[in-house]
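For reference, the chain that follows is the form predicted on its own, supplied as structure tokens.
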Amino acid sequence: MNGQEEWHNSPIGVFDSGVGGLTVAREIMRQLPNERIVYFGDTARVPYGSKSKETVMKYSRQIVNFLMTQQVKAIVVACNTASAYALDELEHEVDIPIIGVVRPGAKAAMEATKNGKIGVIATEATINSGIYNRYIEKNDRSVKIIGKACPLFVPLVEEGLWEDPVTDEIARRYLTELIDSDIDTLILGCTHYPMIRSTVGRIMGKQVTLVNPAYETARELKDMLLEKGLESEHRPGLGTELYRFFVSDAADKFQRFANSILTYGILSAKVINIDEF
């Protein structure tokens, strides 16, 4: 029984190419307050969106190997590019539950659309993978999906330029063709993008529903933990380290960024050599 209880209280592993996955971690903290989290941000090798499938697969595998050393009970791939390129293989390689951010976002978009026209903004890799198209078309062939790669959004977010004229100008250039295509729902298909949600929403207009996969992924994680009997039933006791953060580079910058979006103060982010895994 003790072993089972300890397993219930094991942390959730969350990883991303950099800081974007913190939007997913933030939702898990909010929706599952009893759960502990081990977060890894691959800050040395961000962004993933311009890299090949083989490279993203290699990086994702290394990170999963590291998270397994932290005795996690489930893993959230809090990166659309890694979800698109690596999730299917990772599911067969680990013996704990692992979920990505694509399916929850696609599902929410299908529920939200009224005119059957859904836009997806994401990295080049996610758009080129066609993963949102495949998932949505498999469930509803009548839906039209319009994808748009927005590669500059990730570095703008990483630099903290969320409310900046530069971001505004680039967003207008990227989003013009989506406005013209008459979509009524837009998936923020990269975990960095919720940081500039207000900018995107203002440009797209009130008639377009924005879908935040970070929120939907936390909901799916909650359901999955309940279904598998893995949920932590009690808030960890005083003195327990609820949230631990690891990065592959630039810990100070990561820490400043994390403290600007999380309501929980981050005392430290530890740099590890991810290539060892």
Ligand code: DGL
Second form
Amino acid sequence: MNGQEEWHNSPIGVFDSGVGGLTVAREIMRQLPNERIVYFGDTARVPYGSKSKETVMKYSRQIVNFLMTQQVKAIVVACNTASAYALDELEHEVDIPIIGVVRPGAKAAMEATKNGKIGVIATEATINSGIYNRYIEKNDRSVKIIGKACPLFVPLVEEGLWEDPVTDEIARRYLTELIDSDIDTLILGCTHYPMIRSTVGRIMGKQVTLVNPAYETARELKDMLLEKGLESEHRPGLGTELYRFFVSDAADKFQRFANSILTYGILSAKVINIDEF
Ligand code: DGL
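Now that we've seen the form predicted on its own, could you pull up the form predicted together with D-glutamic acid (DGL)?
Let's see the whole complex now, leading with the same chain.
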């Protein structure tokens, strides 16, 4: 095991069902440039958004077991669906700090709303889990939450149709209900949605504040590392790999997507057999 000194400089484990969590990794890179990251994308088993709680739990547990072998000092569950279904249990199972993307997003939305009406768009699983409602209602029962599953957004983003008439049309259909509900705040409750933020923003109108949980999660991670004295003291020296990427399948496709959204070019993603963990 590393000594206390080196432990501070250990990487952060970040995982998602695939490429989407890179939006969270990107925010961590921006806000915490000294931190090393080990990213795992479960590209063989994506999507999680249409799977059962038991399955998402099993997959998430395997990934956490893998990340622990990488000596990570903290874990970020960068997937909304895994945060919704698995985080509560994982928190009891690991002895390092672990945070998800739901609570930071919900907290920011509660701070942003003025009329007490918050919309959430996410995968079917995240909406069905009722996690955003539970969290927000626990803190303020007067807030009204309107959830809407938008299952076609994930494939549209992965196909690169970020600014496209097809995405526009589908977004209009999904979002009409939310516009009619008079929300003033909308949580982008899925890793992929920040990529179509401008389309969603244009359709919802200027009066609606969009909350990006990826940004809020990186902020919460920063506070948590500071509070626990776990922040990296300096940027790792030359020769140390700052970011490492692992996937369960299709490394080339992952790399292409990663290179389209990260400013830092990723040289390789390693395929591992996640069933072994
Ligand atoms: N990463 C998932 C989420 O944020 C979206 C993709 C999937 O369904 O696995 O909920």
